[in-house]
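Quick heads-up: it's one chain on its own, the form predicted alone, in structure tokens.
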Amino acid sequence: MPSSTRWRAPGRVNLIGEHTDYNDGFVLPLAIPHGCTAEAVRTDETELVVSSAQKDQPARFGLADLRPDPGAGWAGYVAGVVRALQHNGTQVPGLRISVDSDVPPGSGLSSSAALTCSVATAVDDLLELGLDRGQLLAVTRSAENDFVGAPTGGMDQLASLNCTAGHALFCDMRSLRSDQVPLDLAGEGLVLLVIDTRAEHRHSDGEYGRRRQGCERAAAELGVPALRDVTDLDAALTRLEDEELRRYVRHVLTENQRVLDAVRLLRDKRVRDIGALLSGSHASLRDDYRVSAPELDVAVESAEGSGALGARMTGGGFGGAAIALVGQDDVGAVTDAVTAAFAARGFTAPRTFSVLPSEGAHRLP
């Protein structure tokens, strides 16, 4: 049994399929080169000691009395992984876990999933638990949902664990089955330009939960287990009296179809044609689901106006990042246009970088 091990798990960009995961729908994320590295070391103590290259002080938790703690901050994600393993019957020894992440926090690129997945895979390897990716998914989801109290739907962890280089991951969030879909951006002379707006990405203000609860209420009124099961959009909109619920339903159903259309185009090697779907997704998130923000709208509009084939906000919304499908030769022009548009409106200068589909969680030498 090893005394230490190091694993890296990536953040993710969701190519398309936003706010569909907790509606048992479809999503199409890809891993990005940015991620979190976790080193797990066995100790003779009876505590969990967690340190981060991005934080000044370590955090300590007694292994015998780990309890859900939404106020634990970044270290709570690590403690949540250990608690989930304990609840699965694992006798966890004293551990020292060190993490180092280059996923921009608050950007909507899933820094939390990169953290939990790197820790879970490292501890699994260190303790030789032999967990499969489905079991690791359950552990990491529990860390976020049950310990930290973040109402994530599971897509981020699924992507961080299972994505492969050169592919997007088509996920059915009801069955949690996934398929690799070729996404050869480089071969098409394309990149995904990530535009981190630096506008704070917030779920804590209750808006994320409000929409999730609204979708559940709409499904109940329509007599289906989840909005994924609605087969006739027009009939559903007629039955619902609440305009807010009608907007939520319209977004979820049309977004699910956009994911299916994107998968079909990618499998037909028509990568450039997904641009219109990205733009349609953003319009729906902005107008129907209403989770965009002024910075995100400006990023999308200026990218599209300067040569991007399509663009959309990505992640939960209310800040965070947008993505744009851009020709490699147009990256400079699009970046300049977005930066100028932000300056003209007095926004904080955005951070931009290009990504290609990258590898999921993996062991480091």
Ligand code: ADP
Contents of the next structure:
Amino acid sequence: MPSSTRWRAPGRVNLIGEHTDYNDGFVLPLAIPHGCTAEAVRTDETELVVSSAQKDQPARFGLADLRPDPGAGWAGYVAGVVRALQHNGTQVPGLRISVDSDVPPGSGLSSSAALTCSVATAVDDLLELGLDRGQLLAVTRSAENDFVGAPTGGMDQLASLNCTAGHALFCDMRSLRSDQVPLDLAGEGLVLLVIDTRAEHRHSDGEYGRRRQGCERAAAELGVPALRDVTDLDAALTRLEDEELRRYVRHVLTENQRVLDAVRLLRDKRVRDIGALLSGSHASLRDDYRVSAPELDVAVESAEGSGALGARMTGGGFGGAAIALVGQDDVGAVTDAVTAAFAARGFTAPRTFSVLPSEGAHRLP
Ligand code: ADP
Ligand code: MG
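Structure of the form predicted together with the named molecule, please, following the form predicted alone?
Below, the chain from earlier opens the complete complex, with every other chain and molecule after it.
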């Protein structure tokens, strides 16, 4: 049995498929090179000691009475993993877990999934539990949902655990099944430019709840379990009276279709052609679902206007990050255009970086 293990798990961006997850629909995330490294070491104590290179103080938890605690802050993500393992019947010995991450937190790149997935895989390996990816998904989701109290839908953890380099991950959020889809950006001379707008997620909790409830109401009115099950958009739009619900339904159904279209294009090696789908996704999120923000719209418009093949907000919206599909040679021009557009509007300068589809959770030597 090893006395210590080290695993790294990545953050992710969602290429397309936004606000479809809680409608039992489709998403297409990819792992980014940024990630979290977790080292797990066995100790003789009855404690869990958690430290982060990004935090000043370590946190300590008694293993005998680990309870869900939204007040535990950042260390709760780690303790939540351990508690979920205990809940599954694992006798967890004393552990020291140290993490170090270069995923910027709170930008919609899923630093939290990088954290929980690196910890879960490191502890699974250390204790030789032999959990499969589905079990690891349940453990990491439980850490966020049950311990921290963050209502995440599972895409982030699915991506961080299962993505592979050079691929996006086509996920069915009803069955939680996932499939690798080739995304050879480098071979096509392309990169995905991430534009972290650094705009805070304004009113995102209340607005998110409103969208989610609206979708549930629309599904109930249409007599289906989830909007994923609506097959005829026109008929659905005729049946719904509420203008807001009609917009939500149009976004969710067209977005699911855009994910399926993107998967087909990628399987046909027509990577450049997904640009138009990205831009279509943004327009739908801005005009129908109404979850964009001025910073996201400016990022998308200035990227599109300076040579990007397509661009969209990614993540829940109201702030956070946008992505643009860009030729390697155009990265400088697009970055400059976005930066200048932000300055002209008086926005905080954005943070931009290029990513290629990277490896999911993996062991380090
Ligand atoms: P996102 O996952 O989009 O980055 P979340 O709000 O879901 O945003 O998760 C961010 C939280 O995850 C941080 O506020 C912090 O509590 C925790 N976190 C992420 N990375 C680290 C880290 N390296 N060290 C400590 N806590 C971290
Ligand atoms: Mg998160």
